[in-house]
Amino acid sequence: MNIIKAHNLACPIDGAQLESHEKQLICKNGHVFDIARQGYVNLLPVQHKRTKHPGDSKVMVLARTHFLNSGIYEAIANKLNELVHSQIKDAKEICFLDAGCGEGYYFDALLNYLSEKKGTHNLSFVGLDISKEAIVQASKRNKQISWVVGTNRKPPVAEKSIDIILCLFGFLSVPGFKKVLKPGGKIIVVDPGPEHLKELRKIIYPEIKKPDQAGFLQTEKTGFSLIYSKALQFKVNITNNEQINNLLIMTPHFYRASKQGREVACNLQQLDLTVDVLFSVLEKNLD
């Protein structure tokens, strides 16, 4: 398969297509966005921010980078790659959007996996995250991906220009995704299952709550159908205190945990963990 540069980025202010002019992206109405020296572009206007520095912090991003680079979650990436490949339609050009791409581990792995597959498809990749720190880190992974700072609520891409959206452990914006997906387009969702990291959660929380899967009920009512759902579960043994801390810091658990539970977890030298994730495919209904 052939990897091409995405050409469907849109102005976050008026929705007009963005054209590349040297080191800038410009729309027909004169809105200008600079391409950073790292190669990414910030398409998150001030009016779309709810805080001064939205999304994951630099500390969280670096912790996730070190943890994922260790290969502990490689089985998740492998399953995702196979699932995405199975959903590719017979079209000349296919555009992927990773909505909430973080530091780019899974999207980079997907591009490398698909680039080795036989076929005449032209594939383009847009990695989107509201965290500038995450996109800065992601831009170091793969220059073939268009890395963008932006929001899932209003993805800065042209309407009906995306074939497959990835949403891994992130915010499922049904209206925003529906707008940019082609008819029959897919959302591939990866969410934590009920047993995910249960051993860690038992340490840091006085009471364990099951993950909420209610979001899928909403999609059924707003133009999507659930066409695939399968869990992946496996065990890992972490024998490195630094990686245990990276795991804790890279998730919201660190900030929700009790002070006592956080201290206990941060001092662990080894931890046996259950990884439990649910893969789902949602298909946009034909208009």
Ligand SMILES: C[S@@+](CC[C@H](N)C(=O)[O-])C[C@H]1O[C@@H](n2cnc3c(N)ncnc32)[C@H](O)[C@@H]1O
Second form
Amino acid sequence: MNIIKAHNLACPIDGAQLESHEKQLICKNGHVFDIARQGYVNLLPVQHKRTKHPGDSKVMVLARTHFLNSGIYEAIANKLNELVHSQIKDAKEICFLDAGCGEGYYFDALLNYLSEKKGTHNLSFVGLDISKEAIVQASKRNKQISWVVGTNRKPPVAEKSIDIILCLFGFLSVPGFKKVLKPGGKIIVVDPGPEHLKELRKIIYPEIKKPDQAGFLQTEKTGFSLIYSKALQFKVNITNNEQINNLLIMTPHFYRASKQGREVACNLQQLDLTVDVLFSVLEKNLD
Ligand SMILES: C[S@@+](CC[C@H](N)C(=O)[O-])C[C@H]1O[C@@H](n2cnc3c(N)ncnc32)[C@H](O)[C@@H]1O
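Since we've got the form predicted on its own here, give me the form predicted in complex with the ligand too.
Below, the chain from earlier opens the complete complex, with every other chain and molecule after it.
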């Protein structure tokens, strides 16, 4: 499989195609976006921001990088890679969008996995996140991916140009994704299952609630069909205080936890954890 440059980036202001001119991307109506020295492009205009620094902070991003680089969640990446491979059919060119890609661990792993597979496909990769800090970090992982600061609500790519969207532990914007997917295109969603990190949650919350379960299961109304759904469960033993802290910081639990619970968790030296994630594939219905 060949990795090709993504040619489907679109102006976030008027939706026109973006052309590359040296260190800038420019649309036919004259909107100009600089390519940063790290190689990413910021396609999040001020009017699309709800806060000054939207998305994950630098501290969260670095914690996630350290945690994921340790390989504790490698089984999730492996399962994702196999699932994506099984969903690639006959199209000659396949364009991926990782919507809410964070610091790029899973997308980088997917690119490496697919580029080792023999096949006649040309693949292009767009990694999108609303956090500039996440995209700066992702730019260090892989130079073959087009890393973009932008929002899932309005992904800055051409309409009907994407074959597969990944949405891992992120914000599923069904209308935004529907617009940019080709007919028959797919969203691969990875979300926490009911048992996910239950041992940690027992420590940090006075009472544990089940995570919100996939609202997207009512997809009939949204123009998508659920064609695959399977849980992946495994146990991990974290024997390192720093990694327990990284895990806490990289998740929303850090902000939601009680003060007391957070203190207990931050001082743990080891933790046996259940990882429980649900993989789903939603297929966009034909027009
Ligand atoms: C829990 S993290 C998951 C990151 C990555 N998918 C992973 O699994 O490692 C959620 C990510 O979604 C991003 N995010 C939040 N709202 C977003 C939006 N509206 N558009 C794009 N990204 C968003 C955050 O900045 C963060 O990087």
